[in-house]
Amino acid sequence: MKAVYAISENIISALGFTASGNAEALLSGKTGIRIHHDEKLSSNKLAISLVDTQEMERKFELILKQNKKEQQPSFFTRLEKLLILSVSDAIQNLPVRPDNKKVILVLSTTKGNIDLLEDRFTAKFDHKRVYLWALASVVKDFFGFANTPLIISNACISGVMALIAASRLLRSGKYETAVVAGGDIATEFVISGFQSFQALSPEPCKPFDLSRKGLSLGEGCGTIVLSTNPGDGKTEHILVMGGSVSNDANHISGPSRTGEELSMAINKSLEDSGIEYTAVDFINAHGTATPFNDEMEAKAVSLSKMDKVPLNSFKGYWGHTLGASGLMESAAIIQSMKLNRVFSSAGLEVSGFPGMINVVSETIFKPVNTCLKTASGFGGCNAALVFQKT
């Protein structure tokens, strides 16, 4: 089986438009979650993380000029702009040719252009643009990808699942390079859905904290370029190892009460990687800060015998970004490995799970060679993926 390397990454969030810029913010403990009151999103005040619209538009106009595109910025939706910016940054210094048949675009999202269902956009965009295949086609055509994009949309494990699917395609020899991008935006539709569950925190979320009150939503994009050829002459590389997916078969929105199914995905991902649990240097959990999710994850990690392994959640920095979360958080893991830092888990004051998990309250400076990423989502889906530095 071919080795799969993560050769480039990007993060777009409220904290910045590059992976390195976001990593600097994480090191400083800066959060992008703010209290906003925007009637277009909700009639109530929200603790939410939003991308800087003015900076996004400025950067997107530059990208249009650099690529000599005839379309005006208004042709593209907000999510399309974010995805194009993210992919552009990730591939800009790589010899990746999208028109090569050995290159595949993999797109992860839960809602896509869901904002186009709102009255203010119905006359502006063709109604077909709300379909995920139409979103993928816009990104494909912008860069000139030769192959039809692969779309992964499976609730909040979409990003991690996209990386697992892409790595398997590369190992099979079908493709040599995969540009894996994920994105979702904050909309009235999404926010009202989580409000109906009474799942939103009135303040910035506090994953795994004893007094957590719910999640904070966010918007953003992430892109990771995978390849079977590192081709850069570097002595150090990040490998995407094994991954696994499982399902609770428990409840349409509530997670397993035992954590056994996520633990199964964790154990299978380690087995697929040929790695013992004792080799894992840190775990980046899903960590939504809802009562049931965090409890389930704590049980799963403990069942997998990794209660002593440093663990964090990035959602206290940029919120829950849905289909983007797995890509953004995996890109942040790669930054952790490059910097040999385990970023602190923002919002943690008092652990709600002493003895079950080892949540990082302050950034740790240590060699970071093997990392585990977990994700869980509605419908009882779970995913786990292992990264290793060589």
Partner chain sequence: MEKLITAYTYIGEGKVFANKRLIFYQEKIATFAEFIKALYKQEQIAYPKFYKMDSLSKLGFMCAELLLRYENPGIFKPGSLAVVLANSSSSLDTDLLHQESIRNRSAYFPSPSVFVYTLANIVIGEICIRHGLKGENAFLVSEKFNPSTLKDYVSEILDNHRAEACICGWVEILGNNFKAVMALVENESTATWINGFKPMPFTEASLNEIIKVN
Given for the second form:
Amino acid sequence: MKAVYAISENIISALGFTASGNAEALLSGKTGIRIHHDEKLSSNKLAISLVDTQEMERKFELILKQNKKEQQPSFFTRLEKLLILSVSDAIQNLPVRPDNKKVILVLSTTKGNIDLLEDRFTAKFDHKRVYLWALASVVKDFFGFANTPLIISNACISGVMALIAASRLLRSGKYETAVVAGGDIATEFVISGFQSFQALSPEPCKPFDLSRKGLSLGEGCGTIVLSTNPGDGKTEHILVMGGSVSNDANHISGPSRTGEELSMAINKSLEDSGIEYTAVDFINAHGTATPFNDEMEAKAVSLSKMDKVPLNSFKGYWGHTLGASGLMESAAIIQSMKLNRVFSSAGLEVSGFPGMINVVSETIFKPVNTCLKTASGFGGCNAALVFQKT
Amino acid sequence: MDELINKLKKEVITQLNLEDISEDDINPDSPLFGEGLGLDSIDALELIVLLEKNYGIKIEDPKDGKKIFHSIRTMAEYITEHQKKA
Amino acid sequence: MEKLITAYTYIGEGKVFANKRLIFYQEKIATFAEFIKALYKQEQIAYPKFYKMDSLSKLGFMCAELLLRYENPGIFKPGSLAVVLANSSSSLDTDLLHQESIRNRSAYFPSPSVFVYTLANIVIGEICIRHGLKGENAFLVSEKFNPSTLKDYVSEILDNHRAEACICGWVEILGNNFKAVMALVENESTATWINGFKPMPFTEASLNEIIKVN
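Same protein, the form predicted in complex with its partner chain this time rather than the form predicted alone?
In what comes next, the whole complex appears, and the chain from above leads the way.
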């Protein structure tokens, strides 16, 4: 199998604007989820993780200047600003230019600029920007990518699927570098929907906890640059190994009752990577903290015989960031591997699944060489992806 | 009560898009979920919206839904009881 | 490995084609809802969940239904048939409905059965549930029909034995403008097709040909 390296990464969340900054916050056990009362988002109080708008604007103005752009900050939507900031940080030391024919931008998002529907009558932005391809075009044009971006919109597995799709494209030889970016923002659109599903937790979410009451939403971006070229001068490399996608074929919103299908994706991703399940140092699960999702995942991990492997969810740190989650969480996995730390699973007090999974309650210090990332989403989709350090 | 039951049947058919089912097909005492009309978890959430929208009744804990939405009759009884209170 | 399109279906401009046969036609379409319901009735499909779907799912469901039920004799194991679909406007058609339900705070009734469809890949979920498909699946978005991206994605899946066959297509709807085309793609060595159908090579040219009105 042709090697695909993860050569740089970025995370933007309530906890900071860089991957290392976010990792520091995770190590100190900080959470970005707070109780907010913002009428624009909901008439109710919400436990939600929001990016610092002032800091975002300040950084974005700098980026405009650095790139000698003539556009005003007001030309860009909130999500466009976050994506541009995230990509910009991840590609700053890239050995090739975005306009190289062998470089592709892969974008993962569930709802894109959906907030433009809320004020579509103000005509502040061209209504076309609500299309995901128009959002991708803004990012593409900003950096001058030569190729048309690949856009993945596959519910909550979008981010992991984007990494899988990008690594497959690189292995096929069509491209040498893929800039994989994912983003979604907090909107009334999404919040009201999850409220109608009675899926939101009144307090910060508690993945895999016995008393979990639902999910917390969040917003953010993540970018990971993949390349077939490991770069010079590094002594260790993070490889993106095999990945697999499956479907429950059971219900469009309720997860599988058995976890068999996620387990199938896990087993295939390990097989695809040529790795035994016993080699996995930790699993970063989806872990939304809804009663049924977490139960399904516990069953799947246990079916794949990884009941003793340390497992965490990052949703307790920055909430469920939808199309961004797979990229932010994978970037945090990469940080984990670089630091040789398995971050604790925020929000855990008492495991809801003793004997089925081994949820990490305190940060573990140990060599971290092989990690498994999983995600599951509406539409019954599941994805699994393996990372390895050499 | 019978009037409310008939009204509810119509509302449930519309709200849940039960296109090929007529009011006569619904026995007010038959279970709505499982065997009965084959409703699922999204339908249960949709019935919560129906009670709020059409009757101004809010169900805070979705777990209560199981009893309330057992059948058309239990729904009607719940509505009668809670509208009196208001 | 050579790959073939062993069946395809097309829905658009009031016409429905299964392989090359015109099987349904409405000269004047009042609404998409009426059109697709008439097609569902004509095909005598008994699947009450159909009525609960949003427009994108109804369109994709019918296209896949015709493809798998009538146009190909292949019997696929649950994990061996992949689904890769794409469109331009994602779930915007249903997004607008959900947005409407939250426009007014004094009549604020977001509906869970609408919200769940505000994700483009739910149509894949519906097809997977109907046909018991548990394998690889993906929903891609591009401004226009992009045969090159679809071909790359699907070829990689088949070349690496992630599936034996793949439903590959375009499912686009916004209001009463709609078009769907789905092709069944198989490796040549194991491909099957119905009598009278001439399989096409799985190329960008073939994909460009089948998305045009037949």
